[in-house]
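Given next, in structure tokens, is a single chain: the form predicted on its own.
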Amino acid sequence: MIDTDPGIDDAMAIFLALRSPELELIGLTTIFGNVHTALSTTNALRLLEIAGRTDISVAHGADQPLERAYAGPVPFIHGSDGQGNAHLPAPSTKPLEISAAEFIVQQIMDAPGQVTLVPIGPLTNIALALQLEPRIAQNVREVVLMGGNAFCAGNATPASEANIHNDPEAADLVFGADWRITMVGLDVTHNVIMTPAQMNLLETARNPLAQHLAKINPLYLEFVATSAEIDGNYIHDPSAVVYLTHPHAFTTAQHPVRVETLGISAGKTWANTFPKRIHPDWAGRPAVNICVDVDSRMVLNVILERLGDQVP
């Protein structure tokens, strides 16, 4: 199950999951972040229509963080519509009547040990699901999230990554829960860069998923070129999906994590790296499986092979 705020790289992650034979996507839950939650829900429905998978359920999530106001969308990155200003037609399908948190709880408790949560947006829905039914921590198979920056600078602020920055209180709750959790953060995703030449491979692919990605990527490419001065797109959210199918492409380290919730560093994910002791503020928290290095070529090849049907 993917929790998402689509989002250009979210679209790639969702399509990649659908094109990965190892995975069964059982639902999308939506959250604010790149866009308001209402538009996230609309975009999730639209993306499933493009993929021909309207059989997959979509549940509308929280409209605001747990304890603070939503900072607002980022149209200069993802477009006013969240899809690179592609201005897709309205979806013909509708979301479920139950909330995202209720849907998450229902799916996990109906299939203990089988459901993997893949949050690629702020973690509010996941925190609300934990509050609604704490037993999901013992019944989920795994949580693999895109977010955080344990050992590098942020991208929303110098201190914090955007997904965690949008709801640090929720993130601290999620990282503190007693479940198996992997963090695919900026420590690795800033090393996974799809070049314009690689993106051009999507333009030549005939499938509608690749064609949509080719249409929406230029705006994101322009933003990254201007803000980071690199020639290519950071592949954030799809990296979390690749971790599910190719975990051997990633090197990990295990440390408890706390999330800063105050001041100019709000959203910073702090790993306790003391080799022989746990600081009291990290005591009792589980070790998080933090991705610290990546075989970026393998990750990109998986994405291009599955979405574009060809390898560079």
Ligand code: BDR
Second form
Amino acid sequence: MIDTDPGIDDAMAIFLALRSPELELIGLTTIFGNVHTALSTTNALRLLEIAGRTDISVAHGADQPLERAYAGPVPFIHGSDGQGNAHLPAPSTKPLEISAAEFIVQQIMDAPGQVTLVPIGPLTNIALALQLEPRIAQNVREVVLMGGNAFCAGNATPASEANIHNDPEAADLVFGADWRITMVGLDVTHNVIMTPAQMNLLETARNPLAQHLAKINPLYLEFVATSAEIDGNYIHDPSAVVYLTHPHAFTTAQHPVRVETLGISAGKTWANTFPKRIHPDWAGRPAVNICVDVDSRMVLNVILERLGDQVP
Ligand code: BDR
Ligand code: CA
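Given the form predicted on its own, corresponding form predicted in complex with the ligand:
Up next: the whole complex, starting with the chain shown before.
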């Protein structure tokens, strides 16, 4: 299941999951972040429609973080519609009647040990699901999330990454739960950069998924060029999906993680790197599998091959 705030890179992640033969996408749950949750839900439905997969359920998630107000959308990064100003038609399908947290709990408890959660937005729905049914921690297969910055600077602020920054309290709960959890954060995604030439390959692919991505990528390219002075797109969310199918493209380190919730560093993910000196505030928390290095060429090749025309 993917929990998402679509989002230009979210769209690529969802399409990549749909074109990965090893994976079965069983649902999308939506969250605020790049856009308000209502628009995330509309976009999730729209993306499934483009992919011809309206059989996949969408559940609408929380509209606000656990303990603070939502900081608001980022139209200068993802467009006023969250989809690079593509202004897609209204979807013809509707979300489920149950909430994202209820849907997550239902799916995990109905298939113990089989469901992988892939959050690629703020972690509010995941925290709510844990509060609703703590036993999901023992029954989920694993959690692989895009978010955080253990050993590098942030992107929302100098201290924090956007998904974690949007709901630090929820993130601290999620990193503290006793489950198998992998963090695909800026430590690796800032090294996975898709060049304009590589993006052009998507433009020449004839499938509707690649065509949509080719249409929406340029806005994000413009943002990265002006904010980071890099000629290419950071491949954040799709990297989490590649981790599922090609974990060997990543190097990981295992440390307990706490999330700063106060002050100018709110949203910073702090790893306790001294196993023999666990600070009391980190004690009793599980080791998070933190991605610290990446074979970016492998990750980009997987994405381009799968979203191109080669894979049916
Ligand atoms: C994350 O923030 C969002 O803008 C992206 O979709 C991604 O999930 C990167 O920091
Ligand atoms: Ca996202």
